[in-house]
Amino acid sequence: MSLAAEAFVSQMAAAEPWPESATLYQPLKEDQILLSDCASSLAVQAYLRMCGLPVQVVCKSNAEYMSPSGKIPFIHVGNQVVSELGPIVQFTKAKGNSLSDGLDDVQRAEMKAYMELVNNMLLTAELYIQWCDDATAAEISRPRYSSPYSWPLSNVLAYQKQWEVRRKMNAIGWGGKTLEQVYDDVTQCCQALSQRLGTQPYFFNKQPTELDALVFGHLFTILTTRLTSTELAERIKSCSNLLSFCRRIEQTYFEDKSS
């Protein structure tokens, strides 16, 4: 996109408010949602409930091609449909929503360091164990990501999409890497964000910020999810913060004070 269709966006987004009938689209939670996009949406959902704006989270088996960058989740809101974490907080940043304005531009910058790890690390991990595993692949993602559709379809679908992931994996240097080498990867990661994370509630302190919504995505849905071997999961166990962190953000913006 341009700088002035960006610019346009923004001035767009501005000038409406939030509706109440704001809708969050991504796969179906129960039998196709991979570990990726599970955590991406609550990545996502997560910044929303942060900045006190409601959204309605709907279900298809086909957002994945309803998106605008075929990436999940995306947003529909009023007349403007945006996709992924990045461009929603700056969607939400021109209407006047912004998490991280308290900043100063040291920690801005910090910030986003810590979000470019989280992807190109954690994200990256769960893309390899989902289509790079061939356990892992063989029964739960091929199973999982063509289960809405007929054979066969369905097949060509999931071998496709494995096919997709594994030629990123090998442009990107992820390709001959091992299981373990990935865990080790993933450990290293964990234990950045636990030493930067310290004994504070949020990354900056006091009030979370998109890193901690995006932090709290990825780590809680891989606590949460089940996949053909654990380790995973242990290697975050191992960082006692970031467990009470994701316990104070599942209590603070997802459990019903009501009941």
Second form
Amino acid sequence: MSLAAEAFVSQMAAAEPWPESATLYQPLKEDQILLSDCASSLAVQAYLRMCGLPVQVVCKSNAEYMSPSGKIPFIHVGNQVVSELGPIVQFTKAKGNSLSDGLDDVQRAEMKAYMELVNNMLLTAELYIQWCDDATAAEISRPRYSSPYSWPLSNVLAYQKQWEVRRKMNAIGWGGKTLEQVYDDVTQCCQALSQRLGTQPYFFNKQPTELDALVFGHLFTILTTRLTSTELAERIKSCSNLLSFCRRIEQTYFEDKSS
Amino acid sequence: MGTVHARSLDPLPMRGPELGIHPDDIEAPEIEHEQKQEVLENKNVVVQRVHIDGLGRTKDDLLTYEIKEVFRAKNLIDVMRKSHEARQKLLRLGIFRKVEVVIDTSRGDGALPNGLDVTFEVTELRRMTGSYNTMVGNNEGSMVLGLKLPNVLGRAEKMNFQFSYGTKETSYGLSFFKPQPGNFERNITLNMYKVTGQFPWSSLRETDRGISGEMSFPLWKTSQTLKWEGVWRELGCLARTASFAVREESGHSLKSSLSHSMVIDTRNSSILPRKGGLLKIHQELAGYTGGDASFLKEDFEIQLNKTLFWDSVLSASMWGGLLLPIGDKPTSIADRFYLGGPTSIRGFSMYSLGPQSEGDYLGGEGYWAGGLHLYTPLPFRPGKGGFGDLFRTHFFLNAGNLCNLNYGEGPKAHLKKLAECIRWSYGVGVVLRLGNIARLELNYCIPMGVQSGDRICDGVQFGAGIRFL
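Can you switch from the form predicted on its own and show the form predicted together with its partner chain instead?
Below, the chain from earlier opens the complete complex, with every other chain and molecule after it.
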């Protein structure tokens, strides 16, 4: 689709209200989903809950291939399909729901910078641990990723994915890093976030923004997912204000709705 | 006794098995008598030796099967006929460029007075032939490289490699064919391929990577094929605007299937036949040998032809098929049947009838289609006996239906469902025969029984294809 056509479609989408039947797709929760996908999916769910937009979560083994960009998660709203947090934020904005409208230009730039930091550091670190750490790849990532498929397709797809991620890591210069260096990067990232957060309830004071959703998605998933080593979670636990930040968002947006 | 060249019997063009020679295409050898030497006709002769000249890498044992009948000849006419048959058999192996037969009296030690020597002078095909094409179409340009190795191991084995490099897609195919020596119809074929198809009527893109092995053999009047195929299929949306039903089918699957097909073909030609019939039955069982897809697929095709007055031919054909999912998993969009278009039910757009979602056709689990054609020569018969004979006028009536079947309801409900809302069409057109493998049609069609959601092609429709209803 051309850019003009896409712009036209998003204009059209703006006219329609948010439907009750909106659906979020992600891989199978029990057997298939991996840390990085789970984090991205949780970030989008947190964002939509902060906006007060209802969404039904559906687990599909082929969610990755259904997504128009090949990334998890994506939402199906009306006859629109939008994937990943960034475009979803744009999409909800077109429908009149935005969390960052109250920010001034400087704050918005700062928010974008921190979001980039999370994507470049935490998400990349998650991918690195999943696919470049041999123990995690062999024990967790490959078996889970390939669980819906039968042999020999399961092996082909798992190794194909691993190769693809490793190639990407080499391209961005992470290929030569050791696990210890990656953990140190995560620590630095968490320290930066912890300093920015300080004693505030959210990154930009009283109101949550998409940055809060993104940070919550990644930190909460890392804290609650069992990996071959607990090192990654330990690095986060050293920043106590981030832990209470996660607990706050969980209580505010996830617990009262489920009860 | 003079030398008789069997080559004066009609020379055959050389063809490989893939072009599918029909027994009827080969006309019975006509014996030409040499008037001056009619005394030889009834004289008993003995074929003492058969020479084959010009062999390079072909193994002798393969050829002994093909020429052994020549030794059984009892008189000269017999020798000529048997030699001619042997020549045809040799040419059909697809490993010789040229075969000539020379029959001469025996010479040398131990030569009988009525002894004959038959010499086959053969020219082998090159060890390797290559081809190079460029193709443009479907918003895509591609370059096709082909390599053929006839007679790889010396016993008429064939190896074929094709590689297509396109601006969007790359595909390749490698096949190996081996006939049983002395029994060319019994053969095995091994294949390895990757093909990518784009199906705009379903907004679907499919990439298949697979291996297959098949075995063909004749049985009574039929030709039977048993096949195993393992395919890794990757489905995806052709565009962002694809319907969600197609999007849900995206992803990878593995199909491992056993299939059997049976063909009885008594037609005199596969394109524009004048007489004879065709029965084709194909069945496929997927899932028992592994893989994600499990279903049973049955499919048949019947065609009957009869010549009427003034060179006109009446042709009736019927297709039908059923796809039964095994287990709880629904059938995949890649396995279902599609109907409509200039090669099946004319007057409808290509594969554009039946179940659909937001304009994307999803295919059906059951279908039938029938066609009745009256082929006549062109009016006033221009170009008779030459170019004009490639053309026919035809009047047609097509009907059919495609739908999903709910398998809880039993066969009666299925039949009722297939008999409801029948799509049909009629019209007139011109057919052009392209060689013996394909045909082109230009028709004026009037579609009837159109259901909501069907895409029609009212009026002039152009079609090209290999298989026609």
